[in-house]
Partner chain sequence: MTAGRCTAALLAAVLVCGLTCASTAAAEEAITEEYESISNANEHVQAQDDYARSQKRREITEHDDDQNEPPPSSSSSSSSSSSSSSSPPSKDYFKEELVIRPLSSGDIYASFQFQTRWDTDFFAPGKKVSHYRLFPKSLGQLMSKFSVREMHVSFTQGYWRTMQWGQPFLPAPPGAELWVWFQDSVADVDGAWKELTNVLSGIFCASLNFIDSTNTVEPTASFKPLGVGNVTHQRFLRYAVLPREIVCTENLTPWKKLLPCGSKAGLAVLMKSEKLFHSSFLSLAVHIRPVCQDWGCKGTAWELRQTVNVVFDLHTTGQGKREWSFFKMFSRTLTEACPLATSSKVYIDVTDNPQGELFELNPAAPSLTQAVVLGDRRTYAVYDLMASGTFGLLRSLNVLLRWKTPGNFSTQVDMLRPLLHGERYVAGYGLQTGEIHTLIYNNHPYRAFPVLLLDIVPWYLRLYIHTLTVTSKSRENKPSYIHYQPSKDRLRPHLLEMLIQLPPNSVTEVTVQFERALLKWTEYTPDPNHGFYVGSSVISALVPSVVAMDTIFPESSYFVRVYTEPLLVNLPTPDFSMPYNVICLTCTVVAVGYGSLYNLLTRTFQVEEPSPGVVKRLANMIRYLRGVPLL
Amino acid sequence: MVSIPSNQTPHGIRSEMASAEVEKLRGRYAALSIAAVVIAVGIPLWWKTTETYRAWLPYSHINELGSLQLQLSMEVEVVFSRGTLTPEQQKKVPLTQTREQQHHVDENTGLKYRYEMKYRTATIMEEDALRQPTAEEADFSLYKLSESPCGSVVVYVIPETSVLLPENIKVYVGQRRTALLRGQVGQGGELKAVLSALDPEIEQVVRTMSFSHEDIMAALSDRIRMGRLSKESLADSMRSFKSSPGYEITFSLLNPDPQSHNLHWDIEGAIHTYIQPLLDKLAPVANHSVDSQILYYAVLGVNPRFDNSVSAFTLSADSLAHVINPVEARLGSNAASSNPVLNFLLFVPDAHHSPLFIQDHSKRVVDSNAFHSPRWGGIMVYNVNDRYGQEAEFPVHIDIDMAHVMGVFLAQLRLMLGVQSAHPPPGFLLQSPGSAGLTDWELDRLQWSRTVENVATASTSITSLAQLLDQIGNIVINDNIAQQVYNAVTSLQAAVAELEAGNLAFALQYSREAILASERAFFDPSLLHLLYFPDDQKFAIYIPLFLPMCVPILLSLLKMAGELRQRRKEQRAKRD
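Form predicted alone: give me this chain's structure on its own.
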């Protein structure tokens, strides 16, 4: 009798088939479970842990800044003194009028100037102030009565017969925000006709003491095309430094021949007397730090030539450009500060090249014996050969006349910091700034320009940054950058609103905050971490990580799909 193995019996065969089916089901469930875990947990977890963090930015408000529509509002007060209006005309004042000027700069920039004209008669105390013997004393007396708001202009119309102004002078502009305008005695007719006759002269006063369209266009030079600027405005904007939160001012004494000249300069006292009052007045615009140094054996990069016509050594205007580079290498730099540096150099020629004079393009000697380089600083040549004779003992002790030197440097410093010289029409008399180095209305003109420049620069920086972040998705936007962008946008909106309201001081403050925040956001180092991280590098990193894991899962899923299709075919065949 032949025995049959148990695994070959019908019962054993069915048992093995059942076990194989169970193993197949277990394999399918395992593959599906692994795939489900990878899809439901692994991929989202990987995506979340490797995504680039990008904080929210106010893109809608930033896009609004791309189209900059500025309105500059200022208050002009016209005060009529006794004898300039008839009794009938005086009954119709006080009076307020609003005048507007619209300027379309380009498709993204527009300007609107709004002048609030207030007309009134002088008070008794103002009449007493106008009885002072000189215009300067009258200006000071009016200033003590009431200080005009920042950015405003007050014009006092005085009788034609007033002795306050010289005979050929029509308008006197003082050190504050006040001007004296010679009117006509008892001009009859309607008040409207009197005001219309004064309008051209009032406009000239406002253009002299406050912003002009050319000044504002120059302040927008970073935002608009150069072709829209006049040559004079373009030259002024190229000469002065761009608006900055702070400036470093360095005064250097260059002594190329210390064996012959023992130079002494009271730079500390000179800065305190001549420079510091100007910097104190410019404090609302920017912060300033001042230092000084003495450089020995420092020579110019150009050899002066002896000119027989003036019996002296000369530097031609064409050679001045080659003077700065060799000297600049000796000046050093303040690496701890990112603020622009203004250099003012006092060069004392050695005994063998004295006297030394600077000539202009017409071969004439420059009166100040100094020159300035745009956005760099100025150099003054100080001759000392007339201080001693041939019998003198060397080194000769020489005290430098700091009043003369600082007078030149102060004029150059004003230009470098953006204080443009006014060009009044004929018949205008402008009072000198005095010891302050800057009049109130000159400060206002600078503040108008700097505010507009800050707004334009900050808005351009923020819109450029937003476009960059929108185009490159790999850049990380952390919370600090988002906060700086938000602060910049908020400050810009506040600055524009304050300009529209005519609050110049607040507008300047907000514009400075805006440009600081925009620069911090634009130059944040964290923006560069993933800026140049191309996609092929991503594939090179992730493929070795995911491919060994994904291939078995994909093959299992494909096999299961094939078995499912085969089973469906068999079922359809049985039905048939």
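Numbering follows the first chain given and starts at 1. Whichever C-alpha set is largest while still superposing within 1.5 Å between the two forms counts as the rigid core. All of these numbers come straight from a predicted model, not from anything done at the bench. Compared with the form predicted in complex with its partner chain:
When two forms of a protein are overlaid on their rigid core, residues whose CA moves 2 Å or more are considered shifted, and I202 is not one of them between the two forms. For G473, the Cα coordinates differ by 2 angstroms or more between the two forms after the core has been superposed.
Could you present the same protein in the form predicted in complex with its partner chain, rather than the form predicted alone shown above?
Left out here are the partners and the other molecules; the chain alone remains.
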């Protein structure tokens, strides 16, 4: 029952099969070439048009910054005055020694301190200066002779019998960068032995007057994990403000009771006399701007309790934490800049709640009647109730004693700005800073730690920016941001190099530039533009086009692969 169509002769069948084969081959080629076009042209085109713009960034340099090897170099000059060295020993000086200390902080951070010790004998003029009656005058005349560069320390070794220093004082640290050290008189023997005998004392002096390992570690707290820091240095670093290119200092007089007290403070004069010298001195570290205001009807957040034992109102140390919030709402943010604000509040309690004293944890009245809040500012309570009697006519005009107030605020300001109070070892005498409110070596200390902190912060923000770019593909990097990153990286490298060379002032300058550029790059709003383009919306747009286009291509490719496998199998079967 097989019916063969009349036109299908064997020859016809063969030719037809050949043409069908050709046709099949053509189809295959067509499918392949379409797939090739899609892969070679379509995908790159799609990739190119939907790409987010990324300017070139110096990734290799950024990676180098990821592992920070800081070297801090400083110069220590040790000057021997007459009578501290024997003549033979004197012949061997001047002499230069280099001492290095290496600390491994964590896997990405290393520290190296390099002290360049220069030993020499005193010049005649210095000898003259050292012959002054008191240490303070000697310090001043030595300063007039030669000014030592920023970041260095000069130690004068004076004979043990010298009357410059009071009894049982071993070391005197002056207002500038000089220290006087009482040495052993005329020891014989090798110079080396003398020097090594002096070494521990000089090290103590240097640690007091310049950076110590604890300070540097606290400054690095941005980079390293908390557990590695001692509790005390952590508290120190938490108290002071983060390094910033500028600070706004605001003094506010809170007068909750203008009906009874008509307060007057000469804030302009007080700032000029007490605060401005300190700020002028701190100018290389940051810009400061000062303003003041008077707030009326501003109240504290807690009601002070009347304490019968001292017949006064008291604020306990536990409640101090709640004092600030309601006041802060009145302070107002700074409209003119985005620098951190340091607030100093002078609170004059109202007539019905006077006098008011602050008690510490052991229920004792705090002498200064003031407290500070870390990284925020300070509050001082100023009682005026003893200025007028019962029958006074309200409002009472009261002039505030600014010298007393500013003394407290100045101490708080030093804390907030990060001027650490050095804990001198026994036998040390520190000259008080005088009218400037800050000695040169304190400024150096601050500069060391600020530089290290700036370098640490800037390198952290640059590396985390690079990490972020690595993780989130949608972030656009414009050319100006790339420029900022580039600036930050070069400034950072320059700062590290200057630190290594021991040029503290330049290092600080570069580190400030680095931190400015890195913050500007990191917080630029243009980074966020495409950040929140959700994937599901993208697919909703792609699928209607890509799915119907890609499915036939894939299917025909699969089919071809299947046929190829089939043919291979057949060939193998044929060979067998």
